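Heads up, the chain below is alone and in the form predicted on its own; it's given as structure tokens.
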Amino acid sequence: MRIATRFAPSPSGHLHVGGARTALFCWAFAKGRDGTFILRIEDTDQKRSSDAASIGFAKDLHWLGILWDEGPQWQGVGGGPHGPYFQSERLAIYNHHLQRLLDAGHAYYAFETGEELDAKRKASAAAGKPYRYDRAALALQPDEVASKLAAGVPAVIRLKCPGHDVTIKDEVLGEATIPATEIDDFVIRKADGFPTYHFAVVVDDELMQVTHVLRAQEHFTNTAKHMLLQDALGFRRPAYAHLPIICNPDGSKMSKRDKDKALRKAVAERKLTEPPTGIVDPGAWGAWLGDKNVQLDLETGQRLADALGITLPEINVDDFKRSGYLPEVLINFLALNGWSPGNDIEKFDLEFLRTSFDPRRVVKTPAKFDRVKLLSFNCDAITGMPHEEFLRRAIAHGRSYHPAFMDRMGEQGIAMLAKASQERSKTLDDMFRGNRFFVVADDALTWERSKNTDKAMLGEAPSGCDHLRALLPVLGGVTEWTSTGIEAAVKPYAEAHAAGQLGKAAQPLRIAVSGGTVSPPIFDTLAILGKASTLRRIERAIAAFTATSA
């Protein structure tokens, strides 16, 4: 038996790892066996999809390494047999079905308002029972509802359910009975004539020739819905397996709330009230503030955080690949989220995956993601690969994400960066984020004044500033400013003016040229920055030093 898989997201903006780690797993399945991995677009929810949310996925699972055999073609492949691959491209397919449902008398439309629906739930609750639909709709006659679908009446359109318990194998959690009573005829299309998710979903995977389901645990009272509606429709059905949830390591969910819930308390210790110039729209920031339940698109929230200079969680795919993660190792990192393959085994790469993946290893109970595992596995993948392929991906990450630094520095000085920040990175944004000093104008930057700077710059004769104006013209007089170069005139410096002490000389250098007590070996870091930068810089940090001083 040919072996087929399926993704199917909702695009409604940028893949959460949730999603990933299920498009791999199908993924894994399916081509460990020598199957085809499908790629779907759920977008019939016409208010939560967008064509940019789409493309979001896709760059997304591109960027994993989770090729898809067949779906929308987008860099080279895709396509396929079964398309269209975009639900709302499949309209005149539903209607289809739907008629045949009609036709056979398994399902029905019905015309109550939302408002009638929910004074009937209200009603249901006020006498302590669980509300299920009451069939009104079936007393209708013919042609009652002939007339009111000429009139142009909003309808959805139920299935008749047949009143039977429905009993679920699955491959994961094992075997369960949904009772009849906690089923009632659910909607299969809307008023809108888009068909829901139950509907859509169980006829593509028949004429797409799906063979097994992979989805989250959230899913599992679905099934017994959709093994109805393949029982009504005369379909076949797939194999199911559902995934556990990946949550927080408090065992919260991971939600992009999380993000809200950062931006909402460092704009309250900020005390803001109104939002940072060219960040915010002052119509969404007013909506924002005064609607916890409101939140601010993704891109919007990102300007903000940065505005804030402050990190956001990462949720998203594509925030792991912003914040300098490496797809492999979020691969890696992510099969291991409700799935082991035994063995103490725990790094492996996609290959290993594939070959080794089995539904039978999957866990029941969620998976905490834990980032301090995570941020460990990138940093050994990165501390351990050739310096080559650490400079070409740095280079690509700061293209992408870091535009100044590849203005100002050039791929000359980005390489100079990247030999002296390997060792210390954990990801590819380290470099950047921590070297900042770097691309600030000479005349913008800003010294941290705290116990320690104070103590290193202003403390007993001779003092920090005493020994940098020493240095200016000992630098001043270098030639050849590399690393070597300006170590072979400061050391003497240092044996001969502070005791030998390398340290009484290099912190003050450290300070003066990026605003702070950390950077990479300060010899690098002169070398990166520049003789001219170098000197100025020296001179300003004289002057701001010393003038609070006085």
Second form
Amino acid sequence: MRIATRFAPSPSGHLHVGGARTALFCWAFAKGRDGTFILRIEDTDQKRSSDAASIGFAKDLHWLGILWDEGPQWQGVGGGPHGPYFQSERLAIYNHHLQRLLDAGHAYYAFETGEELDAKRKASAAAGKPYRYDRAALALQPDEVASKLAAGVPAVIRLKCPGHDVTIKDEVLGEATIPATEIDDFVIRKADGFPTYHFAVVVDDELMQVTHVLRAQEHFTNTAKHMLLQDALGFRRPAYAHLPIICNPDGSKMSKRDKDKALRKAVAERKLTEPPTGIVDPGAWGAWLGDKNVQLDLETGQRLADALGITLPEINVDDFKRSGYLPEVLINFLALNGWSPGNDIEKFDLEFLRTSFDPRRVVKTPAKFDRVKLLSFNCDAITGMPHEEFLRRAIAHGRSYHPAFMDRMGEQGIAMLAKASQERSKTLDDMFRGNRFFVVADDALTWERSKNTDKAMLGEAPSGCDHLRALLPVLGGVTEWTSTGIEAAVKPYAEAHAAGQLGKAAQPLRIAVSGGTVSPPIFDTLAILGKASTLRRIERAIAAFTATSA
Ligand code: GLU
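Now that you have shown the form predicted on its own, what about the form predicted in complex with glutamic acid?
Next comes the full complex, this chain leading.
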């Protein structure tokens, strides 16, 4: 039988790295065995699903290189004989199978309201018993059921469970038996007419001919319900492999709350009481600051992070993309979360994963997400790639995330900056994030005042400012404004006036033109800035430092 796996996200938000790893393993397992990888969108929770999220998932998977053989049609991939691949478009199919269960007496209508069920739950809790649905609806006569339905009384459909224990066999977790007492007659169709997750997943896995279900460990106990449904419906049983969660090194869940925590920390450190103008609406700001349980929405949070100059912990695939991680690095690193190929192999590509992935090497315990290692993998990949490729990818990144920077620098400026940056870049974003001073108007540049900058600019004579004053005519006389042209003028100056210590001249220059102590190599920096900007910034820096030093 042809192997088929599926990745079945519920599109309620962004693709989490944990979800991406599930997709990756599903893909690798199927593609390594000449099988089919299916993408199915589980959007039966109408309140939580959105089309934008589905498109976001498709884009993220595409970016990672995880392409589906069957699924929603998107940019030339997808389609297939088992569609539609959005569960919300499969209601007629589910209704057909629900009717089969009702006809066979394996399922029944129940009419309790939410309040009635809550009361039953409370009564169980008061009696110290775990809550199980009491099957009261089974006592209804067929004509009572029919008249309630005809009168439009809201109804759910429940599976009539056979009352035996269920033993799950899992490729990763081994065997576990869920006692019958822990499984009550669960709802398989909600009052809004949509199937529950359990029902839809079982029907679709059968009809889409899925042979292997690889999914998150949180679904492990659900498998017992799925097996009961398969039996009631007369379906095959796919093989199961439940994957460990990916968590923070301290064991906490990697969730968007981590971003909120980082924002709160930055706001507290800066003692901000007012929101930066235009970033967060003052009402929302007040509600957020006043209550730790309130979170800013993702877009607002990101705008606030940009305004504060901080990077939020990446949680979703698009966060890693924005931070300048390479998709092939993220793939490689994600695969190592919960799995390893053995033989100390750590660096590999999709093709290697395809041919070597084996769920039997997946570990049972949670995987700890090591950001330092990810960054070092990314740095190795960036510094190791041919320069033309770095330039091409940096430009694509800049176009997506820093369009104003790209416009201000122009093509030639970007090419020069890329040349000067590759060797020092850990991410594609470093070149933009660390070099904002290039695109600040010369007259708007301000200087970081610290012990270091003051020492470099105002130390013992000749001070940094003295050197800068002397360098103004030297730089003004440079006719070939290139990195080598500038170096050819500054080096002899340093020989003659700074005892050959180039740093004595270079560091004041760096501070003067960048506002701080970090920039690409100094002659490259000046070449990229251009002569007029360089001279103007030096004049302003001398004025700024000397004005406040007296
Ligand atoms: N839709 C489920 C989720 O997003 C996955 C269900 C499954 O893989 O069976 O968690």
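Residue numbers count along the first chain shown, from 1. Keep in mind it's a predicted model, so treat the numbers as computed, not measured.
*Asks:* One rigid part or two for residue 280 and residue 351, between these two forms? Each C-alpha should go to the superposition that fits it better.
*Replies:* Same part, no.
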